[in-house]
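Next up is one chain by itself, shown in structure tokens, the form predicted on its own.
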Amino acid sequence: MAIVSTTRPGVKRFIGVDFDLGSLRVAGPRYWAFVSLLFSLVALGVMAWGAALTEGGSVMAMRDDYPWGLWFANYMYYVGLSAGGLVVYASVHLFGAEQFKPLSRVAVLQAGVLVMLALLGIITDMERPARAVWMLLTPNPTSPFVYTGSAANIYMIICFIDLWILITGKGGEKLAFRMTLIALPFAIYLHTTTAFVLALNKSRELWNSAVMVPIFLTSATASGIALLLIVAYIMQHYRVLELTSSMFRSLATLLATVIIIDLFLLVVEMLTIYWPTAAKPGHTIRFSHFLTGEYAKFFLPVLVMGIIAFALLASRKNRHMPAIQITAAALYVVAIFLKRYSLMSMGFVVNPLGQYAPPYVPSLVEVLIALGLAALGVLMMTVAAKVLPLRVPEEEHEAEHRAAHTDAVAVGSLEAG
């Protein structure tokens, strides 16, 4: 594929995008030194990442108690944040919900670089990342991981093609409409198999849960929409995208619908364990940990959090306030990491033996390939925001604009006839 230069001063098109590579030239100091900053962040990460490799597990605080640290719960709070874009994205294309049109592109944007994380931290997490290829030559068809990480990999894949799509506008409506029939089973296979990986492990009781799976779902939506409407007001306020007063409310309305199915799914699990007649003493035992024991610091400020948020946008007479937005979603994306980080505490609490294990805390190159991780995926979007067509033409707005008219018309013509 070659590089060719259009007509727009600093303006390079490949694969049919056209980069705007100029706008990086002219752009100020401060967008200079936050991409500094990023750059600093992945760059302590990669020499964490080093450190592991050259020392292997000593320099991670996973022991035998938890196998499972920090990149799992990242892993199941990218892949679940993912969700959101793909239903803003969906909305648009299966259901008409064209208030969210001008959104698509980032939307499936933040999906795309989202889940990249999610693998990303997977390799992270390998002593020994060569052999990864061993998995894909000889899959074990028994562990859900083979089914998560490959649905993840192909997931990532079709993010990135429909942006390419809805940029370039190859195809059509009639090829993104295609493109979201096979991206939206994708999303639910994902989503599902994540959830089976804990789901599908009886020896760690609070994870073997039939509710695992619905409530995963749940609260990936909920936080990949509070993600992704915190991310279209850094777009306005930078100018990247021009959006409506009413596509934010739409959005806070349909966050709101979400959190409250989440919270009433999260509350009726708590009812199941602690039911008289319903309760399990493992169960019991274990979830109690969570709300009086030392891993309640954790889990607590999801139920505050989570409730706070869904009080603040029930009101239909501040659900319109940006700031209103902004602290509910907010609060949502916090809450559903520190839910994501309990969750994966939930199954090693207690081991298979009965043995209570002390709350996890990461080790400091953890920690830092974490936020190098999560640099990374913001300096991408920064980047992008600058380089990439993000914003819709007006002239696709005011055409399907026309073209619903003009169905309209048409449909009560013909219920007058």
Contents of the next structure:
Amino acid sequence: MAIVSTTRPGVKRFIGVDFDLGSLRVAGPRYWAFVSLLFSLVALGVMAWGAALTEGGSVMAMRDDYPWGLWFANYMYYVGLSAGGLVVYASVHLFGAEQFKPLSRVAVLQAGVLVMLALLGIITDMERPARAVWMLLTPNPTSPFVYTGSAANIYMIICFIDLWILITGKGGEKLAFRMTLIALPFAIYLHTTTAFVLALNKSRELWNSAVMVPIFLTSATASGIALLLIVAYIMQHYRVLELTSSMFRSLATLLATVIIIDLFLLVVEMLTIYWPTAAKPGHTIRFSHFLTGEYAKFFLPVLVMGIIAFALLASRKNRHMPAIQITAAALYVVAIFLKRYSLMSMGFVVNPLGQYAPPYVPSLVEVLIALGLAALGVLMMTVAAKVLPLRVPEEEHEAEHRAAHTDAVAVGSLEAG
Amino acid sequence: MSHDSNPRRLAEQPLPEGCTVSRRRFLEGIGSAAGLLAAGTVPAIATVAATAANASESVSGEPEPGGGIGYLAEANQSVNYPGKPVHYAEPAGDQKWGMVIDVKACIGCRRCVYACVKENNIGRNAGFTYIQVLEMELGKVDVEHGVLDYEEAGRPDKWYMPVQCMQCAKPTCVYGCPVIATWKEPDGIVVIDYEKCIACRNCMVTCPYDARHFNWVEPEVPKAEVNPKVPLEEKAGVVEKCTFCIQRTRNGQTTVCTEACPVGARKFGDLNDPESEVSILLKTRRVWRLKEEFGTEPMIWYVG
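Since the structure above is the form predicted on its own, I would like to see how the form predicted in complex with the partner chain looks, so please show that one next.
Every chain and every other molecule in the complex is listed next, the one we just looked at coming first.
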């Protein structure tokens, strides 16, 4: 049996997946212009990484005051987006939210690609990437890095296996359900450990708060759902998927719910920082830079955009409008990036010896690497949209409605209806 | 000064049953400790201290062999020790190193900083030093408002607090390193394997004393000033920090900062040795540690 077989003209079957390479040949010039733009961004990023490897860390804007930089903000951001997208997919199986079923393949693909970007971001930051092998040979169980690093790797593999199972239909609904049982706790575990990288430092008062973990999870879920909503609209626009407006409405409702929990947790954290009987100078001094210091221009928009996004979606009259949904989602995707960025750099603005450092602004090399990585992610989604069968077959969809999940469907249709 | 030049023999004399610390012992304790701290710089006080020390020979001793500080050396165990010695230093002996810094004596001249840079091959272009001297407001230990880049030392309206790697008994950096590239040696010195460090910089984030520093550039040291006993090229692109001058202290010398201090504000020695200056100071003076509430158990004490 050949490893690669041709099922239809232009369609190659490899490991049970139909790769529609023929569609690339008939793709229009605009598609190729977009792809080549992405390619050149990726190339620039690779060149910037080469510069970082040869020149050493001095080409980065990171210094002792800012031991971590843009790459780490991106790591948290991508991991969060990834985990969030998976929640939607998992709700199909766990909560019987059948209206999200058409999105399941895209959601899993997005989760896998994003966590891959997060991992690549770490590698581009390492001055000696080859030494990463020590993470496998002599892992230190008391370091949160070990957990988040291994979780991200395993999670990425789970996502791609899951995507393969969804596309090939191997193992049927049962296996897909079991994969969800693995993937969802892993998504939560991954993001919890990422939050722990910050929260488990008694040396950094700003981060050393247990509420950091739930905030991470809600921010992640909200931004992940928001990004998935945008991706879904794009996919629908280019006729990759056919989605109903009731699905978008459910997605928007879910998004609004998570946003308000996210904002609530933030307010709780701020209260403990400023309340006279709770305020600790180290914590208050550091957090105040968020509101009045030089980072206010990064952080205040987080609050403003978050509240606007919620307000847009809160009104039942407007929630169904695509423009409202896309605006709110875009606001929150940007807001969470700013939140990650300011959270990362604000943890460092006053060092453990009380020394103030001017705000961290990434260098050109760091920005190019980050842009290159983001472009790589978009590139993978763009190509996958053409080549991979992301559309969930109609008959499969129908069959499941009739099949075993009748009780679950009832719950799901409440939301959908 | 080395750690074995101490005249006192407190530990050898048992305290009579039911005896609390007498006024006389209290006074001679203060006298001798002050003498230790000022030795070499203020001869008059040193003479007084010597007298006090001689007097102490005939007075009562300690209730227990460790003098009440035995638990400190005991707590100072190795952490994540992989069993191999540091390639540029002798294997650890049975000492437990500690340091006492007299902030009353410190004038903030930064001579310890300069000596340390020279001794430990810190890149002159690196932009960091192992030792950072904080200029503090009178009246509080307020690190949050300390000044590092002060220009005038020795101001009477300020006080000075040198901060460096505390060689903590519970080192957050060692706990935080994902690959065990840093560990605590049996003699209490926290070291870094420059060949193994993956440059994740988690140790810098997790250290409450800002004691760890990353070589963002290749460290440059003038050829004539390179210390052959300390690595140089290996430190490019990895984290480094104070090692209590491991290359010196394991060969019977004291740390270079202790040697360089013009006012004798630093005392370095073996906690296991009840007669070392450090042990005696810990027994006779009231000391504090920076960020004690963090539970990192630093092995540098302040007294003042």
